[in-house]
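A single chain comes next, written as structure tokens; it is the form predicted on its own.
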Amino acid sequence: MTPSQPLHQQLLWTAKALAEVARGHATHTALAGVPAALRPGVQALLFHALRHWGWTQAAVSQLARQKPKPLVSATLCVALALLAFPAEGVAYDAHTVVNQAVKACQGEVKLKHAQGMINACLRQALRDLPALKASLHSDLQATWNAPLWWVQKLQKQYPKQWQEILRMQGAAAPMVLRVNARHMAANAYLELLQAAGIEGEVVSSCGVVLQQSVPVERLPGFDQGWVSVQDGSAQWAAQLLWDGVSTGSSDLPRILDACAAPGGKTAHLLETGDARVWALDIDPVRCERIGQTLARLGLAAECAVADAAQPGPWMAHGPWDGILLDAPCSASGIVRRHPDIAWLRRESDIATLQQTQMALLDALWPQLKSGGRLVYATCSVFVEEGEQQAQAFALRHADALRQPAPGHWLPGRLDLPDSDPMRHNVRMAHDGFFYAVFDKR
């Protein structure tokens, strides 16, 4: 939060943004109209409110005599998140929260009529907070702050780990960096960070996790392309592909990044090997970001707006030595970075996404050279988008030889033994992801 900005203003704008999420808009859209001076604090408060939205929605239903209108409900939810779950960076005195929530109503036409009700509900919550929490203890959506279908799916798919997965999804993610291997190794960059007063730990040959997030402008050499922000799980893609791509001939290998925006994995491929890379994305706006990413890093690739599941001019540049398919998915593995995801997804979305993933896999496989490698990735923990998809693909394609890969990398890599010396670092540095690797016979 930003202490220099009045709390009642931050509460009001956060409530407006939360109401937009309730209408189905992603947080970046919901925050678009927030004044620049308020945006950092509002974003922090919005993320905090979303991480406790299951509980606060259930609490509002108990505290309010009748169902409040959307903006009134959102205001109550934001204030209750602060009252019931104070956290570093978003902690305020309880009575200050109540007073500022009431003051927020005074400057908004849609809330003026609700001042008394909001005041009464919040003061009742303060008086009865232990009892209120106890009454919601058996409510799965309130306990785990995710839709019931989401919780139940994880219970079924991960009967021993579902609670820890949900706990990890409810936590804020750390800032993880990918050091550009064409400039230096992670250990050398860590020294630059420490000289700049930024503490972190090396988690791989090119990965560093920071103790605290910082603006990218503070990162040494960011504008010069020495480093990028990228979660540790996403950093597996380049190495998995390069491990199966032949680099012995005089011609540079041809690599296709089939769903490339915003360009992080495209860049990592070019940072770690020499190749001719084609980067596709179906979204023209997001495709522009690929070029921007590469320009900052001093790298070059052929970029095109295209649907990789459909024939197009891009196919003339194949066949490919390597294909990376980071397919559209539920994003259920990156909820800690985007806490709106669970609330925006519908259970029916999973089947639709499965069909998209299947279509992409089947369209791209014929474009791969014999002896080439395809890496299939999703930032999902749901098995329908991961292991089930990989097994079904192998059954459809007799010439696909599956190779070792991480499979479902759960958020925090929960399958690492407690004795593993890297367990703490890996827990911090990795979101949920899935990887399958196929070589073409």
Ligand SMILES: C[S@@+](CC[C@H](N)C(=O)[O-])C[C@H]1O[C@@H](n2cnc3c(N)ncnc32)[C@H](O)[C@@H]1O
The other form holds:
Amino acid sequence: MTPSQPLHQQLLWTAKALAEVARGHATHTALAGVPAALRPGVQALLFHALRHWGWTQAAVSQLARQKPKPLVSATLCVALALLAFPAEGVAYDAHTVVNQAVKACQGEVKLKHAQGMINACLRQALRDLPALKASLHSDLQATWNAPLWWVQKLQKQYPKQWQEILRMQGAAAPMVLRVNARHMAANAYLELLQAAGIEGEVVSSCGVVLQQSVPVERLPGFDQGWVSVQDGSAQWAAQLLWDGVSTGSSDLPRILDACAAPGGKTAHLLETGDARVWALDIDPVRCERIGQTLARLGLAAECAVADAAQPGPWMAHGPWDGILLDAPCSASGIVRRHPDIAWLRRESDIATLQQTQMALLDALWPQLKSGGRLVYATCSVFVEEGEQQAQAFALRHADALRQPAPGHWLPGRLDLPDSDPMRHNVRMAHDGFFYAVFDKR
Ligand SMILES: C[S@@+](CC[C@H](N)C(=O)[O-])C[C@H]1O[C@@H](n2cnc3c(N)ncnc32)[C@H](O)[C@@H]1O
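Since we've got the form predicted on its own here, give me the form predicted together with this ligand too.
Now the complete complex, all chains and molecules, led by this one.
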């Protein structure tokens, strides 16, 4: 958080943004109207507020006599998140938070009438914070800061790991880089980072996790395409595909990236193998970003706006040697990067997404050559979008031979022994993800 801007202004704009999320808008939309000078601080405060929103909403319903209006509730929630869970690196004195929250009300029509009530609720919380915390101890939504259905789904699907998954979802994610293998290896790039005063650790042949996030402009060679920002889990896709696609013949293999925008995995495929790649996306605005991603990296693919679940001109370029289906999903694995996700999803979304993923899988499978490979990926930890989907697909397609793949890569999954000094960084470098790999007989 940037303490350089007055806290009362940051509180007010964060509360407005939080009220927008409460109305169903994603954080990037909610932050769009925030003045540029305030935006970095407000974004950090909004993420902090979202990571504690289950607790603060429950606290507000205890502290307020009547259900407050949305902006009043949001103001209380932001201030309570700072009071009860001081943000890392920025210590605001508790009384400063209360005073600044009251000051935030003074310049805002929708809050003026509520300044007395906000003052009273925050002071009451301050007087007996331990008792307030104790009273919410057994409230699952307050403890894990996610909707009840979300917590219960994880409890049911992961009886042993659900707490660790939720703990990881509530923590801020580190910045992870993918070094462009066409330029250099991760070890060599780490030396460039260190020379630029940026500390990090190599976590794979092309992955580096940074100790602290930095603006991309500070990354050596970013504009020249030496490096991209991509979580460690997302970096599995290219390897899994290339492991099953024959690259020996004189003709370049033909690869379809069926849901490609903004092009992170398309780029990784092209950085790590020689191929003709077709990149589709149904969303024209996002599709443009594939071209921008590839241009920065000096790579090229055939990009098209298309629904990969429907027949279209794109099919004329097949059949393909390899298909990557990085399917639309609940994004339940990347909550630590987008803390609004758990709050924006509805339980019923999961079944709808499952249907979409199934339709995409079934439409794409006939487009794969015999002997070719399909990699199915989602950034979700829910089994409906992962293991259940993969098993049902294998049952529907007798010519699909399932190959070993990470399956559900859970946040916090630990594959290295305790003694390994890389353990912490490797663990932190991975969002929740699912991969299934099918070769066609
Ligand atoms: C998980 S994102 C893809 C991320 C991308 N593979 C990357 O690594 O940068 C899923 C994408 O699927 C696209 N999508 C959703 N339904 C689709 C469909 N029926 N056909 C093609 N693209 C679709 C969305 O617009 C979204 O960009």
